[in-house]
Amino acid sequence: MVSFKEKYGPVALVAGASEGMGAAYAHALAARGLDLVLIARRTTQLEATAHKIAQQHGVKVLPIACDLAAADATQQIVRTIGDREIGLLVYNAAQSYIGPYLATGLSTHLGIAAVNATTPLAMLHEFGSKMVQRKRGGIVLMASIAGFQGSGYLATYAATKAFDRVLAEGLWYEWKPLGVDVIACCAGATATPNYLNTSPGKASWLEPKPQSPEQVVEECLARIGTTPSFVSGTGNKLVSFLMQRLLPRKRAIQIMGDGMKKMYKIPPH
């Protein structure tokens, strides 16, 4: 049987890796014996995470501080990693804005689109092409159940997560016969520092308890190669089934918007 490292090694690149979900991916992949390239904006936190992983797991870790909203972000990364063979790409980086669409400037929405959609396109083209040539590799795109329908007060983020899921599913079909596994992990609320810092309230009795980053990561790494996309967590699966299969789409959109309004105490128009 081919090991995880043989299939997806020798090096994994994790974008958005300084803390939370990205750091959980980095630890899990290092535990499987893969060397790492870790990407994030904040140099101090990134280097601390890289040092901890290298010390704990005995793997090589290259931290690269990079703003993934930059038009040349992928080129910056490629120049820095040199001839390292990236066998697994985990695109976990994301930007979001919570609030009325018009309450922030256009630059905010364009920045979200750049980090969540444009840069993933460039990175998948760059690293995916090499995986296809080698007929081996894997790609994880972090999507979200927020992208399964319109999500008021989270509109741009949700739209980009829908984009990520559909992109991954299309490439799963194209690249699976060529030896490259692609998967979209559609997570719900996850107890990352970024999520907790937003101080969310309870949306409704339907809302599942947030998963830990480690739970999401282990489920994703167990599912890659078996499916084009999946919803992480039993509670999220049940709520997703209700919203997507049993309720009219209009009602699902209303529930999402009402939930966001309640969670973040957004005043009525």
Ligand SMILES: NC(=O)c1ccc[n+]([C@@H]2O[C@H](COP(=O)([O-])OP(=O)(O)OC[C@H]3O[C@@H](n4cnc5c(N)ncnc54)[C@H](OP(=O)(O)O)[C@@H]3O)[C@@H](O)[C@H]2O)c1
The other form holds:
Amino acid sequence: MVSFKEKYGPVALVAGASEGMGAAYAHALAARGLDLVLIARRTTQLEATAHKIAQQHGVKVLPIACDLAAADATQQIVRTIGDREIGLLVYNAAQSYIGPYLATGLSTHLGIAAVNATTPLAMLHEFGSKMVQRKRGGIVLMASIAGFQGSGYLATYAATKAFDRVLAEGLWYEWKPLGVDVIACCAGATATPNYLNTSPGKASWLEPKPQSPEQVVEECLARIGTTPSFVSGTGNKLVSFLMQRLLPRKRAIQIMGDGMKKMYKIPPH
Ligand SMILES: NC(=O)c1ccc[n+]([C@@H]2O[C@H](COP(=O)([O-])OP(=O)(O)OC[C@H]3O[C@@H](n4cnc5c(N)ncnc54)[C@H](OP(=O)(O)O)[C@@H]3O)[C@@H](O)[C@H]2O)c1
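Take the protein just shown as the form predicted alone and give its structure as the form predicted in complex with this ligand.
What follows is the whole complex; the chain from before opens it.
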């Protein structure tokens, strides 16, 4: 049987890897013997994560400080990694804004679109083309169950996560026969520092308990190559089934918006 490293090695690139889910991907991939390229903005945090992983797993780790909102982010990364062969790309970084759409400037929404949608397009074009030439490789795009319907007060983020899922599914179809596996991981609430920093309240009794980053990552790495997209965690699968298959779309959108209002105590406006 072909090992994970033979299929997706020798090097994995994790975009958004200084902490949380990205760092969990990095640890899990290093544990499978892959060398790593790790991207994030905060140099100190990124280098500490890279050092810890290299020490713990005995793999080579190259940290690259880069803002993925920059129009030339992909070119910056390509210049730094030289001829390293990226067999797996995990695009984990994301930006979000919680609140009324008009309560922040357009630049916030454009920044979210850049990190969550435009740069993934460029990274997939760059690294996907090389994988297709080599007839092997894998790509993980982090999506979210927030992107399964319009999500009031999280509208731009949710729209980009719908984009990521649909993009991954389309490329799964195109690239599977060419030897490249693409998957969208649709996570629900996950206890990363980013999520916990938003201090979410409880939306309803139906809301599943947040997963740990490690649970999401292990589920994703077990599913890559088997499906174009999946929802992580049993609770999230049940809620998604209810929202997508049983409820009218209008009701699902209302539940999401009402839940956001309650979780983040958004005042009427
Ligand atoms: N956490 C959840 O509840 C949840 C739920 C559903 C889906 N997801 C998805 O899972 C992924 C990880 O989520 P997470 O929120 O909780 O975050 P995380 O795993 O903590 O990762 C955020 C990482 O991305 C980096 N990053 C953010 N903006 C960046 C930028 N402009 N340029 C470069 N690096 C950047 C951050 O590092 P620096 O700050 O150092 O740049 C950090 O390392 C996201 O795609 C998110 O949409 C999360």
